[in-house]
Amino acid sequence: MAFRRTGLRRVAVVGAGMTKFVRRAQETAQELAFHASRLALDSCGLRIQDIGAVCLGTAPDAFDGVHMNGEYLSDGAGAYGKPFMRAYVGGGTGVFSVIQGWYHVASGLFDAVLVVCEEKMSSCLPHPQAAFLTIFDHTTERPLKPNLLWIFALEMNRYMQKYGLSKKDIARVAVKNKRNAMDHPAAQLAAEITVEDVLNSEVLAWPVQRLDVSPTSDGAVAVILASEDAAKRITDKPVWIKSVGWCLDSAYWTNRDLSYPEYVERAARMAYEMAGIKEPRKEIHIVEPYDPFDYKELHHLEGLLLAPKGEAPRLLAEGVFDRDGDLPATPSGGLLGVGNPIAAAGLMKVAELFWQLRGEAGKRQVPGNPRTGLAQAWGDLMQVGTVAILGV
């Protein structure tokens, strides 16, 4: 379903902005959204008056501790007096918000749209995990008092058992991403660590340990999308959204094989078909997969068809996913190193590709001349896959 066959307009990313990812930001959630929006506008010389509509993303309201969080954040995100849409699908929100913005521009409704994603998770006390008990089925699941951490532990254990993987195989992701984040100016938990550091960290719910997990974070990211005509007036280096894809699977995580994220594959196939990509491993030059846990990056690379099932850990050990490897994966440092303000973390993936494809990523720039990148996010109750493919 290429653009020329749909009649949709081409859409470009023309600006991006990102706050520092921190724990307990001094700014309110509204101020975080404002700062990211201001940075994005300034990056391409636009004013809020030039924006036709605003698409906002936050994860569940409880994370910010504010009911009707979209309305609360709207003025900080620059939406006063403008068409405004809020979307959220948990961790998949950051990329899904870009998809919503893409629709607004590709349809011909608007020439410029501001996409803003924010999370101020430190407002949720004692911990955002406490908000999740109520998302489970009240009869079959909630009596077990589940939380996402031990469900992810089940998933990680299943992945390891099916493919004969060790904790050492998976820990290399945390080592790589925290090291990559040392070159990121917005990073919260950048560090030079070893596999042994990961293996010796506190056990949270076996096999998940402290350094396998991304931190609770506050932060915001914004990008500006523009139609082809507008983009060419705004910048001489537009980064085009070549395609998008998404999938929402069943909320019943107990009735599927946790070793493989089929919902990510379905989203990826939708995006590949739209972009006309036949061989993803050869045609994608840089990838920013969603990495809230170290095993999830490997899980998602396989779901994106960028590694055979169960083979991502081997490719990781061989250096394929290093910043200077054959397929750089998470050269930004990702959620494990930069931080994880849920919705904003997904949009960070898109912003990072924007900077990488323009050659503006500074010390974290991948070598060579990448032409096509993929951003992926994942969320809700292990059921949502969202994908955007960008190119120059």
Second form
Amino acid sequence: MAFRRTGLRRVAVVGAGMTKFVRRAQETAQELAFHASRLALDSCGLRIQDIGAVCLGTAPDAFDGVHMNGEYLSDGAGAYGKPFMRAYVGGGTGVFSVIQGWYHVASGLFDAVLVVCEEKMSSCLPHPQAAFLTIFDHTTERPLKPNLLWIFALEMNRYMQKYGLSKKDIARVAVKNKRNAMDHPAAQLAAEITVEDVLNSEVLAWPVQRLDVSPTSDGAVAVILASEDAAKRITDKPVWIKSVGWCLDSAYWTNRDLSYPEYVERAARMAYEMAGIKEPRKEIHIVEPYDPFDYKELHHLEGLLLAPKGEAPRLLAEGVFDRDGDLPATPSGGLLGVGNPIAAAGLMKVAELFWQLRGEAGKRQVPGNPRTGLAQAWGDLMQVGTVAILGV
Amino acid sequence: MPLDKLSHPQQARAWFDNIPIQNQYTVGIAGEVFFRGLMDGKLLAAHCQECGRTFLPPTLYCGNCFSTSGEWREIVPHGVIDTFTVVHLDLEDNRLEQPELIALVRFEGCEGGLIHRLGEIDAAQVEVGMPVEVVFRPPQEREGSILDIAHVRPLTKS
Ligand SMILES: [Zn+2]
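Alternate state requested, the form predicted in complex with the partner chain (shown: the form predicted alone):
So here's everything in the complex, that chain up top.
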């Protein structure tokens, strides 16, 4: 694969913090970013003066209703008077902003970087979905008045058809993730539900039903990255970023295989190669795949080469992906259970790995002293895969 | 055919659409205090107990030491013109019959300041460094908005 990894420094995650994910926050977007940033700094005893640069992620400006939203948020993210950069790859932003923070440190430029992701979707009326209406090609598709659900419905149906899957096979993801979220103090939609509940919920765009989908949310998450020397001064439990990967597919969804996320596989292969991982299924102990929809978790587990194509639903039914299973998937509760403030949701997955690998995940703790975890997010025009592998 | 080569731009096939969204902005935790203050005819600033700086408009956090500001202080609504402009065009590029005076006003002891309209003065008489005071709308017209301040005007000696 065509990337160089010589001359890069080791990078560790040394702190993390997050706000509650809620339907409607009274706090401004800046105030949400501040709370998460402050919590992350406090978690490792750093002051803002110890931070060399700030990387910030937020998805469409239209959600917060502020053009140049990243720059608007920068004060709340402690970026005042510092080198600052905003990442924006739609839903993939949360993990991509960690990748961006990683190369700020790996390059040797900075010893400590604050990575902050924020989203306030409640300010967007009548529904945040409207912000996405213009992502479609303006001459060949938009005259049909498509919305985001069309993509997910067509993708989910293609996936089900190709592998002969039923709605029931997929609904188990929603049941698992909402149940896992019961143990997350910041969760918005934790619940004990059944497969039947999912199958009986309102149909949005067949085969997508209400409980197949994550909510809209407000929230912020922050993590602190440090160089090896700095990390060892800050904490005796650094969690290393072993590798990163990202990849983009065609801008046209008509030109992609809707049953399989090829771009996720490419991003994963980049990360596996960089980390020296030969057998992902054995060497990854926890995975936090992006789960805005229940079928997407399965889709992504296959793209990440953690399940054979079309077989993630079978492994799910066998309990492999349960918190105490062989390969716990989304032990946090994910977007389906904790909530989906877009960019912040992706970063929440990285924060979850940080807590899990340090043995600090409380009631969510995966048993068996996991040593390596993978977080993945997905977005842009539903065509980007972003991956980070963390380890102790 | 590139658009700039067409003799009649309407020959290029095109259509129009928009992004149909509106936004509802909460004023936030610090904003709730600030705008309630305006309704009471008061300017409230946030004071950082760690570094002693005072911020107007107030923020929940101190931009300097990144701690929660923590304390509220009522500011005497007298300031100084830091800079100003005379606006002759509206947002649609129409010439304004009555040009609008806009100033950045700073307040003693505060970081930041307020951008607002200057009133009760002719453009020719405005000077940088001029002392000004905040004029609030009558209490029954206030609604918790920055426009609860009607304008600033030259400080009347009293
Ligand atoms: Zn301070």
